[in-house]
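Read the single chain below, which is given as C-alpha coordinates and is the form predicted on its own.
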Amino acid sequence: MKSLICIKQSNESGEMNLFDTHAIEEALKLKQKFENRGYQEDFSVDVVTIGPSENSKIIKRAFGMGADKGYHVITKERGYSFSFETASRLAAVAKKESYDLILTGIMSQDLMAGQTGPMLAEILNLPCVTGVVKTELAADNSSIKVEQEMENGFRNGLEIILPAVLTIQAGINTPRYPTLSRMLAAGKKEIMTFNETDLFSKKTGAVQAREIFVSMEDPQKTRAGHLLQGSLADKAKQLFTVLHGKALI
(Lines of atoms letter the chains of each structure in order from A and count residues from 1; the text may use other names and numbers.)
(Lines give C-alpha, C1' and ligand atoms only; values in the text may rest on other atoms or scores of the structure.)
Protein backbone atom coordinates (compact mmCIF):
# COMPACT_ATOMS: atom_id res chain seq x y z
CA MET A 1 0.00 0.00 0.00
CA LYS A 2 1.55 3.28 -1.11
CA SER A 3 0.41 6.82 -0.42
CA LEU A 4 1.70 10.12 -1.76
CA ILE A 5 1.05 13.38 0.08
CA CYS A 6 1.38 16.65 -1.85
CA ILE A 7 2.70 19.43 0.39
CA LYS A 8 3.41 23.11 -0.14
CA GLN A 9 5.41 25.79 1.63
CA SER A 10 3.24 28.71 2.61
CA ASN A 11 4.62 31.93 1.13
CA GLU A 12 3.51 33.96 4.13
CA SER A 13 5.13 31.93 6.90
CA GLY A 14 7.66 29.79 5.09
CA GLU A 15 6.22 26.80 6.94
CA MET A 16 4.22 23.89 5.60
CA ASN A 17 0.71 24.72 4.45
CA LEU A 18 -1.66 24.02 7.37
CA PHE A 19 -4.08 21.91 5.32
CA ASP A 20 -1.20 19.72 4.12
CA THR A 21 -0.21 18.87 7.69
CA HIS A 22 -3.70 17.39 8.13
CA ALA A 23 -3.18 15.34 4.94
CA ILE A 24 0.08 13.90 6.26
CA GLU A 25 -1.48 13.13 9.63
CA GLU A 26 -4.41 11.33 7.97
CA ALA A 27 -2.01 9.19 5.93
CA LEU A 28 -0.04 8.32 9.06
CA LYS A 29 -3.26 7.36 10.88
CA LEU A 30 -4.28 5.13 7.96
CA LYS A 31 -0.80 3.56 8.05
CA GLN A 32 -1.13 2.79 11.74
CA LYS A 33 -4.55 1.20 11.28
CA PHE A 34 -3.21 -0.78 8.32
CA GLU A 35 -0.29 -2.12 10.33
CA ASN A 36 -2.53 -2.94 13.30
CA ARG A 37 -4.51 -5.27 11.05
CA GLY A 38 -1.38 -7.40 10.68
CA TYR A 39 -0.83 -7.11 6.93
CA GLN A 40 2.53 -8.39 5.74
CA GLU A 41 3.01 -5.66 3.14
CA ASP A 42 4.17 -2.18 4.09
CA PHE A 43 2.18 1.04 4.03
CA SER A 44 4.44 3.82 2.80
CA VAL A 45 3.83 7.52 3.27
CA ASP A 46 5.75 9.57 0.69
CA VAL A 47 5.66 13.35 0.29
CA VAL A 48 6.31 15.62 -2.68
CA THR A 49 6.70 19.38 -2.92
CA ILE A 50 7.40 21.88 -5.70
CA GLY A 51 9.40 25.06 -5.42
CA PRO A 52 12.86 26.58 -4.80
CA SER A 53 15.60 24.59 -3.09
CA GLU A 54 14.84 26.08 0.34
CA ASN A 55 11.43 24.37 0.28
CA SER A 56 13.16 21.13 1.22
CA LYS A 57 12.77 22.09 4.90
CA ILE A 58 9.09 21.18 4.84
CA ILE A 59 10.02 17.72 3.53
CA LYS A 60 12.29 17.34 6.56
CA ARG A 61 9.38 18.40 8.76
CA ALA A 62 7.28 15.68 7.10
CA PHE A 63 10.07 13.20 7.87
CA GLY A 64 9.89 14.36 11.48
CA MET A 65 6.19 13.55 11.51
CA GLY A 66 6.85 10.04 10.16
CA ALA A 67 6.94 10.24 6.34
CA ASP A 68 9.07 7.62 4.60
CA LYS A 69 10.29 9.21 1.34
CA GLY A 70 10.53 12.75 0.03
CA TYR A 71 10.48 14.14 -3.52
CA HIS A 72 11.30 17.73 -4.44
CA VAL A 73 10.58 19.21 -7.87
CA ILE A 74 12.96 22.17 -7.89
CA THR A 75 11.73 25.27 -9.69
CA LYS A 76 12.83 28.90 -9.69
CA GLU A 77 9.35 30.32 -9.25
CA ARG A 78 8.50 32.11 -6.02
CA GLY A 79 5.16 33.53 -5.02
CA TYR A 80 2.16 32.90 -7.26
CA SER A 81 2.07 29.52 -9.01
CA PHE A 82 -0.46 28.28 -11.56
CA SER A 83 -2.57 25.36 -10.36
CA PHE A 84 -2.37 23.53 -13.69
CA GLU A 85 1.43 23.71 -13.76
CA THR A 86 1.61 22.48 -10.17
CA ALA A 87 -0.82 19.63 -10.81
CA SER A 88 1.05 18.57 -13.97
CA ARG A 89 4.37 18.41 -12.12
CA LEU A 90 2.82 16.48 -9.23
CA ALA A 91 1.24 14.06 -11.70
CA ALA A 92 4.61 13.46 -13.37
CA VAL A 93 6.11 12.50 -10.01
CA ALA A 94 3.12 10.31 -9.09
CA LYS A 95 3.47 8.40 -12.36
CA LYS A 96 6.96 7.28 -11.35
CA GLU A 97 5.44 5.01 -8.69
CA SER A 98 2.21 3.04 -8.46
CA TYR A 99 0.35 4.89 -5.71
CA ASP A 100 -2.86 3.60 -4.20
CA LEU A 101 -3.80 6.86 -2.50
CA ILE A 102 -2.84 10.48 -3.16
CA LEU A 103 -3.72 13.14 -0.60
CA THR A 104 -3.55 16.92 -0.75
CA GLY A 105 -4.74 19.69 1.52
CA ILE A 106 -8.10 21.07 0.44
CA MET A 107 -6.41 24.37 -0.46
CA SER A 108 -3.32 26.47 0.22
CA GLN A 109 -3.27 29.15 2.90
CA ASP A 110 -1.87 31.79 0.55
CA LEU A 111 -3.87 31.37 -2.67
CA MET A 112 -6.88 29.36 -1.38
CA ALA A 113 -7.78 28.25 -4.92
CA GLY A 114 -8.54 24.61 -4.08
CA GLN A 115 -7.81 23.58 -7.67
CA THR A 116 -4.62 21.52 -7.55
CA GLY A 117 -6.12 18.30 -6.11
CA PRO A 118 -8.99 17.99 -8.62
CA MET A 119 -6.68 18.95 -11.52
CA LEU A 120 -4.17 16.31 -10.40
CA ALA A 121 -6.91 13.67 -10.33
CA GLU A 122 -8.07 14.67 -13.81
CA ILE A 123 -4.55 14.45 -15.25
CA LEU A 124 -4.06 11.01 -13.68
CA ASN A 125 -7.60 9.93 -14.64
CA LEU A 126 -8.41 9.01 -11.04
CA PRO A 127 -11.56 9.53 -8.95
CA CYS A 128 -11.41 12.50 -6.60
CA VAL A 129 -13.26 13.57 -3.46
CA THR A 130 -12.77 17.08 -2.06
CA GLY A 131 -13.26 18.37 1.48
CA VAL A 132 -12.76 14.98 3.14
CA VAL A 133 -13.37 14.95 6.91
CA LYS A 134 -13.22 11.18 7.60
CA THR A 135 -11.48 8.18 6.02
CA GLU A 136 -11.61 4.42 6.52
CA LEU A 137 -9.89 1.79 4.41
CA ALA A 138 -12.01 -1.17 3.35
CA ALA A 139 -11.11 -4.55 4.84
CA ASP A 140 -9.55 -5.74 1.56
CA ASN A 141 -7.84 -2.36 0.92
CA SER A 142 -9.40 -2.12 -2.53
CA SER A 143 -11.45 0.96 -1.66
CA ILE A 144 -11.72 3.72 0.90
CA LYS A 145 -14.83 5.03 2.65
CA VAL A 146 -14.89 8.80 3.13
CA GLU A 147 -17.12 11.51 4.46
CA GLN A 148 -17.17 14.77 2.53
CA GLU A 149 -18.03 18.08 4.14
CA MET A 150 -21.07 19.71 2.56
CA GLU A 151 -22.91 22.97 3.20
CA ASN A 152 -25.06 23.58 6.31
CA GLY A 153 -23.15 20.97 8.34
CA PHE A 154 -24.19 18.00 6.19
CA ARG A 155 -21.81 15.20 5.20
CA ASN A 156 -21.76 13.11 2.05
CA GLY A 157 -20.73 9.45 2.52
CA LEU A 158 -18.88 7.80 -0.37
CA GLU A 159 -16.90 4.64 -1.05
CA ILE A 160 -14.17 5.16 -3.66
CA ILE A 161 -12.31 2.44 -5.53
CA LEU A 162 -8.55 2.84 -5.22
CA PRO A 163 -6.36 4.36 -6.55
CA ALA A 164 -7.89 7.77 -5.84
CA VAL A 165 -7.13 11.38 -4.94
CA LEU A 166 -8.55 12.98 -1.78
CA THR A 167 -8.29 16.61 -0.67
CA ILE A 168 -8.26 16.82 3.12
CA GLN A 169 -10.17 19.41 5.15
CA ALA A 170 -8.80 20.98 8.33
CA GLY A 171 -10.34 19.57 11.50
CA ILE A 172 -10.24 15.95 10.32
CA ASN A 173 -7.45 15.31 12.84
CA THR A 174 -4.82 16.96 15.02
CA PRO A 175 -1.44 16.92 13.24
CA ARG A 176 1.36 15.53 15.38
CA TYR A 177 4.51 17.48 16.16
CA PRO A 178 7.76 16.18 14.67
CA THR A 179 9.69 14.15 17.24
CA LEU A 180 13.29 15.00 18.08
CA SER A 181 14.53 11.53 17.14
CA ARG A 182 12.81 11.66 13.76
CA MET A 183 14.08 15.19 13.09
CA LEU A 184 17.62 14.00 13.77
CA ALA A 185 17.07 11.05 11.46
CA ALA A 186 15.54 13.35 8.84
CA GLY A 187 18.95 14.90 8.22
CA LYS A 188 20.22 11.51 7.07
CA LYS A 189 17.30 10.77 4.77
CA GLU A 190 17.83 11.43 1.09
CA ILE A 191 15.41 13.75 -0.70
CA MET A 192 15.03 12.80 -4.35
CA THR A 193 15.12 15.90 -6.55
CA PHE A 194 13.74 16.49 -10.02
CA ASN A 195 13.67 19.32 -12.51
CA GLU A 196 11.60 19.88 -15.64
CA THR A 197 13.88 17.77 -17.85
CA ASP A 198 13.59 14.84 -15.45
CA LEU A 199 9.80 14.92 -15.51
CA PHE A 200 8.96 15.78 -19.12
CA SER A 201 10.42 14.41 -22.33
CA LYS A 202 12.07 16.58 -24.95
CA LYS A 203 9.20 15.73 -27.27
CA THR A 204 6.48 17.03 -24.99
CA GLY A 205 8.60 19.74 -23.39
CA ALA A 206 7.94 21.46 -20.07
CA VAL A 207 4.34 21.93 -19.00
CA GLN A 208 2.74 25.00 -20.52
CA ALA A 209 0.73 27.40 -18.37
CA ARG A 210 -2.94 27.82 -19.25
CA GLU A 211 -3.34 31.04 -17.33
CA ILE A 212 -1.83 34.52 -17.54
CA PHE A 213 -0.79 36.29 -14.37
CA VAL A 214 -1.64 39.97 -14.76
CA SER A 215 -1.13 41.51 -11.33
CA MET A 216 -1.76 41.10 -7.64
CA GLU A 217 -2.43 43.86 -5.13
CA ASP A 218 -3.69 44.29 -1.59
CA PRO A 219 -7.32 45.43 -1.21
CA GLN A 220 -7.88 49.10 -0.53
CA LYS A 221 -8.45 50.06 3.09
CA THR A 222 -12.06 51.16 3.49
CA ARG A 223 -12.42 51.30 7.27
CA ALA A 224 -10.24 52.60 10.07
CA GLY A 225 -9.99 50.98 13.45
CA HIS A 226 -9.99 52.83 16.75
CA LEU A 227 -7.76 51.59 19.54
CA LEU A 228 -9.11 52.10 23.05
CA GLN A 229 -6.56 53.31 25.59
CA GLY A 230 -6.34 53.31 29.39
CA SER A 231 -7.63 51.01 32.11
CA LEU A 232 -10.42 48.48 31.66
CA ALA A 233 -12.91 50.97 33.13
CA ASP A 234 -11.66 53.72 30.80
CA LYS A 235 -12.01 51.43 27.80
CA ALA A 236 -15.54 50.49 28.85
CA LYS A 237 -16.52 54.17 29.06
CA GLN A 238 -14.96 54.90 25.67
CA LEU A 239 -16.72 51.94 24.09
CA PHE A 240 -20.06 53.05 25.58
CA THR A 241 -19.55 56.55 24.19
CA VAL A 242 -18.76 55.21 20.71
CA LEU A 243 -21.74 52.84 20.62
CA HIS A 244 -24.09 55.46 22.09
CA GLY A 245 -22.94 57.99 19.49
CA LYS A 246 -23.89 55.53 16.75
CA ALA A 247 -27.28 54.89 18.35
CA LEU A 248 -26.39 51.24 18.90
CA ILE A 249 -27.23 51.35 22.61
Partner chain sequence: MKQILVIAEMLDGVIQPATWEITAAAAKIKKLKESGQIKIIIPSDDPLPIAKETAKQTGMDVIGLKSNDLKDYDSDVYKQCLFKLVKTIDPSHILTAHTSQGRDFAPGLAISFNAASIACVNEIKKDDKGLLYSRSVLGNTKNMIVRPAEGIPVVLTLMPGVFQPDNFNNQKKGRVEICEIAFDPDCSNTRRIRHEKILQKSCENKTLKGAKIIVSAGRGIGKKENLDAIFKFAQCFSSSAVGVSRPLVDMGWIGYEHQVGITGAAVSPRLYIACGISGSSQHLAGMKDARFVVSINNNPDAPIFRHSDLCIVEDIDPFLQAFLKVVQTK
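What I would like now is the form predicted together with its partner chain, since the data block earlier showed the form predicted on its own; can you produce it?
This part shows the chain on its own.
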Protein backbone atom coordinates (compact mmCIF):
# COMPACT_ATOMS: atom_id res chain seq x y z
CA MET A 1 0.00 0.00 0.00
CA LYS A 2 1.28 3.41 -0.94
CA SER A 3 -0.27 6.59 0.34
CA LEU A 4 0.49 10.19 -0.55
CA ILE A 5 -0.54 13.06 1.69
CA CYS A 6 -0.68 16.55 0.17
CA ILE A 7 0.29 19.18 2.70
CA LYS A 8 0.60 22.95 2.67
CA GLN A 9 2.17 25.63 4.80
CA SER A 10 -0.47 28.12 5.87
CA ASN A 11 0.14 31.69 4.72
CA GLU A 12 -1.53 32.81 7.91
CA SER A 13 0.29 30.97 10.66
CA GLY A 14 3.40 29.68 8.88
CA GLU A 15 2.51 26.25 10.28
CA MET A 16 1.23 23.18 8.48
CA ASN A 17 -2.41 23.60 7.47
CA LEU A 18 -4.47 22.17 10.33
CA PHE A 19 -6.59 19.85 8.15
CA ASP A 20 -3.42 18.39 6.60
CA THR A 21 -2.16 17.36 10.04
CA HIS A 22 -5.38 15.37 10.38
CA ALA A 23 -4.73 13.81 6.95
CA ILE A 24 -1.23 12.67 7.96
CA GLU A 25 -2.55 11.30 11.24
CA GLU A 26 -5.25 9.33 9.44
CA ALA A 27 -2.70 7.79 7.07
CA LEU A 28 -0.44 6.86 9.98
CA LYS A 29 -3.37 5.24 11.77
CA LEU A 30 -4.28 3.25 8.65
CA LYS A 31 -0.65 2.19 8.38
CA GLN A 32 -0.65 1.06 12.01
CA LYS A 33 -3.80 -1.03 11.55
CA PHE A 34 -2.43 -2.44 8.31
CA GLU A 35 0.78 -3.52 9.98
CA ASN A 36 -1.08 -4.99 12.95
CA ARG A 37 -2.82 -7.29 10.52
CA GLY A 38 0.59 -8.69 9.63
CA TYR A 39 0.73 -8.24 5.86
CA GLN A 40 4.02 -8.90 4.13
CA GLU A 41 3.60 -5.74 2.13
CA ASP A 42 4.62 -2.33 3.47
CA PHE A 43 2.35 0.62 3.97
CA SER A 44 4.18 3.80 3.03
CA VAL A 45 3.10 7.31 3.95
CA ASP A 46 4.69 9.89 1.64
CA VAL A 47 4.08 13.62 1.80
CA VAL A 48 4.26 16.29 -0.88
CA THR A 49 4.17 20.06 -0.65
CA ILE A 50 4.38 22.91 -3.15
CA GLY A 51 5.88 26.27 -2.31
CA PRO A 52 9.07 28.23 -1.75
CA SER A 53 12.10 26.40 -0.34
CA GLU A 54 11.49 27.40 3.28
CA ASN A 55 8.30 25.32 3.22
CA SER A 56 10.44 22.22 3.65
CA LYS A 57 9.91 22.85 7.36
CA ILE A 58 6.49 21.21 7.19
CA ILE A 59 7.93 18.16 5.44
CA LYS A 60 10.34 17.83 8.37
CA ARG A 61 7.38 18.06 10.69
CA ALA A 62 5.64 15.31 8.73
CA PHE A 63 8.80 13.16 9.07
CA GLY A 64 8.64 13.90 12.78
CA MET A 65 5.11 12.53 12.86
CA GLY A 66 6.21 9.38 11.04
CA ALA A 67 6.04 10.05 7.29
CA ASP A 68 8.36 8.00 5.05
CA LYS A 69 9.26 10.01 1.95
CA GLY A 70 9.00 13.75 1.29
CA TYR A 71 8.54 15.52 -2.05
CA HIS A 72 8.83 19.26 -2.49
CA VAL A 73 7.88 21.10 -5.65
CA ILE A 74 9.78 24.35 -5.31
CA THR A 75 8.04 27.40 -6.66
CA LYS A 76 9.29 30.94 -6.56
CA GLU A 77 6.05 32.61 -5.73
CA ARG A 78 5.19 33.17 -2.13
CA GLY A 79 1.64 34.21 -1.45
CA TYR A 80 -1.31 32.51 -3.02
CA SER A 81 -1.61 29.95 -5.72
CA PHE A 82 -5.00 28.78 -6.87
CA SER A 83 -6.32 25.26 -6.55
CA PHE A 84 -6.05 24.39 -10.25
CA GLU A 85 -2.34 25.19 -10.37
CA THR A 86 -1.73 23.32 -7.11
CA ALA A 87 -3.75 20.29 -8.20
CA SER A 88 -1.94 20.15 -11.58
CA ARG A 89 1.46 20.17 -9.89
CA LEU A 90 0.38 17.60 -7.31
CA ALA A 91 -0.93 15.36 -10.07
CA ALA A 92 2.42 15.52 -11.85
CA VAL A 93 4.16 14.32 -8.67
CA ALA A 94 1.53 11.69 -7.87
CA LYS A 95 1.93 10.19 -11.36
CA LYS A 96 5.56 9.35 -10.61
CA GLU A 97 4.46 6.46 -8.40
CA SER A 98 1.27 4.45 -8.33
CA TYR A 99 -0.42 5.53 -5.14
CA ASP A 100 -3.36 3.59 -3.75
CA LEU A 101 -4.56 6.36 -1.51
CA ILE A 102 -4.12 10.12 -1.77
CA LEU A 103 -5.23 12.32 1.10
CA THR A 104 -5.54 16.10 1.38
CA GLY A 105 -7.05 18.35 4.04
CA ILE A 106 -10.68 19.34 3.38
CA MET A 107 -9.47 22.89 2.70
CA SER A 108 -6.61 25.21 3.48
CA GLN A 109 -7.05 27.57 6.40
CA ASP A 110 -5.81 30.55 4.39
CA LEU A 111 -7.61 30.23 1.03
CA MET A 112 -10.52 28.09 2.25
CA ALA A 113 -11.58 26.86 -1.19
CA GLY A 114 -11.53 23.08 -0.65
CA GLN A 115 -10.95 22.42 -4.35
CA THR A 116 -7.45 20.97 -4.53
CA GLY A 117 -8.43 17.40 -3.55
CA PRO A 118 -11.40 16.98 -5.90
CA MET A 119 -9.47 18.64 -8.77
CA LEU A 120 -6.48 16.39 -8.22
CA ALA A 121 -8.79 13.37 -8.33
CA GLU A 122 -10.34 14.50 -11.61
CA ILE A 123 -6.97 15.13 -13.23
CA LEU A 124 -5.83 11.65 -12.19
CA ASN A 125 -9.24 10.16 -13.07
CA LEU A 126 -9.68 8.75 -9.56
CA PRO A 127 -12.83 8.63 -7.44
CA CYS A 128 -12.96 11.24 -4.70
CA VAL A 129 -14.82 11.77 -1.45
CA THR A 130 -14.61 15.16 0.27
CA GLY A 131 -15.14 15.88 3.96
CA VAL A 132 -14.21 12.46 5.32
CA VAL A 133 -14.65 11.93 9.08
CA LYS A 134 -13.98 8.16 9.34
CA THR A 135 -11.99 5.60 7.37
CA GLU A 136 -11.58 1.83 7.41
CA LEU A 137 -9.54 -0.14 4.92
CA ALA A 138 -11.24 -3.30 3.59
CA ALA A 139 -9.67 -6.63 4.57
CA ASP A 140 -8.44 -7.24 1.00
CA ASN A 141 -7.14 -3.65 0.69
CA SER A 142 -9.01 -3.11 -2.55
CA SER A 143 -11.38 -0.53 -1.15
CA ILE A 144 -11.87 1.82 1.77
CA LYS A 145 -15.02 2.49 3.76
CA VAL A 146 -15.51 6.10 4.76
CA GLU A 147 -18.02 8.38 6.36
CA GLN A 148 -18.57 11.68 4.58
CA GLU A 149 -19.93 14.61 6.56
CA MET A 150 -23.04 16.27 5.15
CA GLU A 151 -25.15 19.09 6.57
CA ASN A 152 -27.33 18.85 9.68
CA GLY A 153 -25.43 16.05 11.38
CA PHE A 154 -25.92 13.56 8.56
CA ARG A 155 -23.14 11.32 7.29
CA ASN A 156 -22.92 9.27 4.13
CA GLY A 157 -21.48 5.82 4.62
CA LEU A 158 -19.56 5.04 1.41
CA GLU A 159 -17.19 2.43 0.09
CA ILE A 160 -14.66 3.57 -2.51
CA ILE A 161 -12.62 1.40 -4.78
CA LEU A 162 -8.89 2.14 -4.56
CA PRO A 163 -6.94 4.00 -5.82
CA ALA A 164 -8.85 7.05 -4.58
CA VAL A 165 -8.55 10.58 -3.25
CA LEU A 166 -10.06 11.56 0.11
CA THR A 167 -10.19 15.02 1.67
CA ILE A 168 -10.01 14.90 5.44
CA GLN A 169 -12.15 16.95 7.83
CA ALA A 170 -11.07 17.96 11.37
CA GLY A 171 -12.57 15.88 14.16
CA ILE A 172 -11.59 12.59 12.48
CA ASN A 173 -8.63 12.12 14.86
CA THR A 174 -6.17 13.92 17.13
CA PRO A 175 -2.94 14.58 15.23
CA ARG A 176 0.13 13.30 17.06
CA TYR A 177 2.99 15.60 17.94
CA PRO A 178 6.30 14.91 16.20
CA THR A 179 8.60 12.92 18.46
CA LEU A 180 11.98 14.37 19.35
CA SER A 181 13.93 11.38 18.06
CA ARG A 182 12.06 11.45 14.77
CA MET A 183 12.57 15.21 14.45
CA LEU A 184 16.30 14.74 14.91
CA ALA A 185 16.35 12.01 12.29
CA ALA A 186 14.23 14.20 10.01
CA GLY A 187 17.05 16.71 9.80
CA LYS A 188 19.18 14.12 8.02
CA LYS A 189 16.42 12.67 5.88
CA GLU A 190 16.47 13.59 2.23
CA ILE A 191 13.64 15.56 0.66
CA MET A 192 13.19 15.00 -3.06
CA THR A 193 12.80 18.33 -4.78
CA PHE A 194 11.37 19.26 -8.16
CA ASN A 195 11.11 22.40 -10.21
CA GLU A 196 8.24 23.21 -12.47
CA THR A 197 10.40 22.26 -15.46
CA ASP A 198 11.05 18.79 -13.98
CA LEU A 199 7.31 18.20 -13.76
CA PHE A 200 6.01 19.36 -17.08
CA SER A 201 7.35 18.52 -20.50
CA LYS A 202 8.35 21.29 -22.89
CA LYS A 203 5.39 20.34 -25.01
CA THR A 204 2.73 20.82 -22.37
CA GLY A 205 4.51 23.71 -20.69
CA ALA A 206 3.88 25.07 -17.21
CA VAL A 207 0.40 25.26 -15.74
CA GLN A 208 -1.75 28.06 -17.11
CA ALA A 209 -3.59 29.87 -14.33
CA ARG A 210 -7.36 29.86 -14.72
CA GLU A 211 -8.05 32.32 -11.92
CA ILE A 212 -6.47 35.73 -11.44
CA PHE A 213 -5.94 37.47 -8.14
CA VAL A 214 -7.30 41.03 -8.24
CA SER A 215 -7.19 42.43 -4.70
CA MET A 216 -7.86 41.91 -1.00
CA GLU A 217 -10.70 43.81 0.63
CA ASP A 218 -12.01 44.19 4.15
CA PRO A 219 -15.31 42.38 4.61
CA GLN A 220 -18.32 44.57 5.32
CA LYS A 221 -19.88 44.96 8.71
CA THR A 222 -23.29 43.36 9.05
CA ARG A 223 -24.12 44.82 12.48
CA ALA A 224 -23.65 48.02 14.49
CA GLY A 225 -20.49 46.86 16.28
CA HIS A 226 -20.70 49.20 19.27
CA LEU A 227 -17.42 48.91 21.17
CA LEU A 228 -17.60 49.07 24.97
CA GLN A 229 -15.02 51.37 26.58
CA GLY A 230 -13.58 51.68 30.07
CA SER A 231 -12.16 49.34 32.68
CA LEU A 232 -12.99 45.64 32.89
CA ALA A 233 -15.52 46.32 35.66
CA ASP A 234 -17.06 49.19 33.66
CA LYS A 235 -17.55 46.99 30.64
CA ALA A 236 -19.14 44.25 32.75
CA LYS A 237 -21.56 46.81 34.22
CA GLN A 238 -22.36 48.27 30.80
CA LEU A 239 -23.12 44.83 29.38
CA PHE A 240 -25.46 44.13 32.29
CA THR A 241 -27.21 47.49 31.77
CA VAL A 242 -27.69 46.95 28.04
CA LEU A 243 -29.03 43.41 28.49
CA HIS A 244 -31.26 44.49 31.39
CA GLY A 245 -32.61 47.35 29.25
CA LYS A 246 -33.58 44.81 26.61
CA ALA A 247 -35.18 42.59 29.27
CA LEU A 248 -32.74 39.81 28.40
CA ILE A 249 -31.47 39.39 31.98
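Source: prediction; values computed, not measured. Numbering follows the first chain given and starts at 1. Superpose the two forms; the largest set of C-alphas matching within 1.5 Å is the rigid core.
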| message | One rigid part rotates against the other between these two forms; tell me which of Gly38, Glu190, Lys221, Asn152 lies at the hinge. | response | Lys221
